[in-house]
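To begin, one chain is listed below as structure tokens, in the form predicted alone.
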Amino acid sequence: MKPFRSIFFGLALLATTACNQAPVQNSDSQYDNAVVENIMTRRSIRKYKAEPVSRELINKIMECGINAPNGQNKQSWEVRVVDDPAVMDKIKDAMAAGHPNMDPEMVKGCFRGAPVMLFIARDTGYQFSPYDCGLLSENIMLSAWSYGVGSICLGIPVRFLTDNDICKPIVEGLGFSEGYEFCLCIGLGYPDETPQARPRDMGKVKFLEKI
């Protein structure tokens, strides 16, 4: 996940302007425009309300996602959306069965209770596809937040689903095209918490006068 972070912030402005509807700015906001406010107030959500996200809204969010910058317009990603609790339960049960030496509730809880899960795969034939998938993901998360939908980017479910044979049918059932590799998950849902921002180090950004 870390390689993606350095490019996310500089390109985050594109994430919300790609949407059909711009975020509404709070009149009492400390930020000077709605796009910046959306970027600066978005948090990773680990607790969600038991409230579904409509497919109409998911489609709007996904339209923003696929308008992310990407190399040569290859759009080197594929996304599978799971919003059916029964399907999610089947996935969770398989992960728990594939890791018998781990606490099954801990394994099942790795999705953080998000009611919508996006399973993302990259095109293994294109070396920059991981970056494309990262940009897609940032667009998704920021546009979701502009509609009041929380999100969390997850890598652990990928490991739980790909490091054992029991989960192979689940991964195959996601139906990714040949040559695509499952690489990332994003959870979406209405937040049931308001986490505070964690400190960020602007010292990692430096202006060069010479090389």
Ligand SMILES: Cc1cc2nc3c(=O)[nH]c(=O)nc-3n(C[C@H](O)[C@H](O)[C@H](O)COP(=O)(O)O)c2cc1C
Second form
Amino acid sequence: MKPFRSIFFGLALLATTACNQAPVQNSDSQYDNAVVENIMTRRSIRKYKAEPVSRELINKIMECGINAPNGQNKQSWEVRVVDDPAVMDKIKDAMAAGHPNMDPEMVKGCFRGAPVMLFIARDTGYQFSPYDCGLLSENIMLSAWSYGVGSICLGIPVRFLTDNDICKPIVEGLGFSEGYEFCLCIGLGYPDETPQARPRDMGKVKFLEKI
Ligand SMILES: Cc1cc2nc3c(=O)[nH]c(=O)nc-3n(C[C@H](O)[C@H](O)[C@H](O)COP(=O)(O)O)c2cc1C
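Switching from the form predicted alone: structure of the form predicted together with this ligand?
Every component of the complex follows; first up is the chain already shown.
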């Protein structure tokens, strides 16, 4: 390939993979711009359509995720993507078995029926890894929403998978590197509900006039 053709090819490839599409704003939007609209209209989704999310789109969303700001660019996260219902069933069955005194459907329901589940782990050797994972997660959820893919951040599955011995092989099976600790799940899928925003308190934000 001639040099200029390979440069053109490289740029074209970058353009298709680098999440650099300008956000599109609804013409009747109440918000100032498309980014603000995307942030303000994202909601946690707890009911999903059966329609799968393509791996191509999951990869685009993950590219946006890993472009989040992170301490010293250590990228102190690891992510395992599960989009196979049989694998999810195995995880859910183990979770139910690990909690024999609880309603199995309630335990399994903690994933909220999302067809794609991201299992996120943090580098326990890095003080700021919880924030890195949080910022990764927010980038994932907002970029997903820009493509019409709903999301939910989930803490309960972490508890259900780590508070008993029966689930140990499942957590090991996620295959995180030495020194990484499973800390968060994110569910993705096409929304089958349009929840209202839960109330927020701007009183928690104060301009400091003196100290
Ligand atoms: C760290 C974290 C853990 C969460 N865990 C759960 C969970 O286990 N189950 C659930 O239904 N929602 C969970 N959520 C979603 C929150 O309930 C939700 O973000 C919050 O109520 C605000 O609603 P919104 O996301 O629709 O704006 C979690 C959110 C975060 C950030």
